[in-house]
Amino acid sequence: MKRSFVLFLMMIVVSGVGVAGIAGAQTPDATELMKTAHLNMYYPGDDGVAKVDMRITDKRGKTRTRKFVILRKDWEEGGEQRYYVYFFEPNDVRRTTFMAWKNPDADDSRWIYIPALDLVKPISANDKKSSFVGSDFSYEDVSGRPWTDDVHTFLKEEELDGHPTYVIESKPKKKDYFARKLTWIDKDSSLILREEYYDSKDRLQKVFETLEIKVIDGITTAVKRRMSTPKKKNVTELSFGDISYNVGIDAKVFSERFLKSPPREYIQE
């Protein structure tokens, strides 16, 4: 901030342009950012797979883990895409698979196999902020809240954690679940550094945060990831491992065959 009022004094005194350039300095495009940084967060490459290592931490302290690996495939630029996830651990779930095919104008759709059943169960998916496998991230967290359903204006630009940032205030366009959401976009990468969601008393309900950052495949990834929800002092952190993108999944891999026959080229632990 300092360095940046010095050029602007530097600015006003060697051109002499003065007023004329303060008006040429151009407000972000809040949207635009929000776009981009949802993009890059949430549809990396055209597919990827990645290996999740989610460790939920309550209010005592005791730790309850969750170990993944999740396949996406993207049909459209920041439109549908399709997930699959097998889990690991725990163990009473080992086996068990997830799909959801994410339609960002209209409802998901969800299924669970249950192995020693051999059940396929569509379950409704109407409530998007339910816990995902009771964590702080909700199935929409996940996934990604599309930037189409909120207005997002521009507030200020700030330095978080060492990263110049952009912060965007969000508000949905229809009554939903937060007031308004305050985001951190990392100028560098376009990545979300930093969310706060926010209720109608404007109390703070749920933090996220990007932990760590790598390059993969080169694409910018946010590898370590974590929500917190303050008012619970519950804690989620999801690590992700063996990232790969762009591998050319099958797109039938994303139906009831593969929920019930894992691929098992995907699905080492």
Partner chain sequence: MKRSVWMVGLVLVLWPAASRAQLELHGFVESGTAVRLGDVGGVPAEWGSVPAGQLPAVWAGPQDFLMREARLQLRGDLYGDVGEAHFVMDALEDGLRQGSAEMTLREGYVKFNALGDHLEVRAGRQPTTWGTGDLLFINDLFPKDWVSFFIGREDQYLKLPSDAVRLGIYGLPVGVDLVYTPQFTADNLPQGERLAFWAPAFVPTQLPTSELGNGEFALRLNRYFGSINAAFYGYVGFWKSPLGMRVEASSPVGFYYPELRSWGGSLRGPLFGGVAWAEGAYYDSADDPDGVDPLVPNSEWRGMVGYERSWWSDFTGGMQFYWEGMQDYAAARSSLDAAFGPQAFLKDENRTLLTVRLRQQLLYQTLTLGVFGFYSPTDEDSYVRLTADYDYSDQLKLTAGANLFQGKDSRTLFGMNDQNDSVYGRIRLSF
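Provide the structure of the form predicted alone, given the form predicted together with its partner chain shown above.
Only a single chain is listed, so you will not see partners or other molecules.
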């Protein structure tokens, strides 16, 4: 009798722990997940250099290519950073340079140097949704949208192409060019594997995908990325190569002077 009673009590205790465990399970913090994913995607290391092959394919299957090198330096983790882009190909954009000073707390500053005119031209900070050199990526897509611009909600966990992921819904805090966004974050790498942007009528506007991941200098990196625009049936793929992190890029490189005179130590075909 006593042994049966003890077993009965043990079953109650174990059951109670199980129930408490389930009741105490916390929903993942959507904002923290988005912050971590953003930092991993757009702030790896203190700076970085990479050569990029861009392939743009329209609905007729016609393909255009761009080849460029991109330099990045972070002033603050998750905060101000600067970008410098130099184009090698095609010939009509060769020697064109682009520079952006990103400030999550204010409007970005952007410039482009057009060699045919020998002209440095500022680009409107309000043009963040405009196409980056004719691709499906916008200016904002290149450097990433700050997680602080949106309100995030955790939706679920699910598998995507064999990767366990967290699925987050994000809505802009202020009226913007999309009404909501769904993001799939890889549990293992905390990189963004997929994003879907919807308009106010819940129509799919564009889709971002990470196609390939590699470890570079100890940093897990999305080395192949794709942006598609379903309505236009356009697709742009970016392939990153010759990637280096923490190379100590001089801050003076990110100035108007270097738009006309590229830093040759980093600009090598």
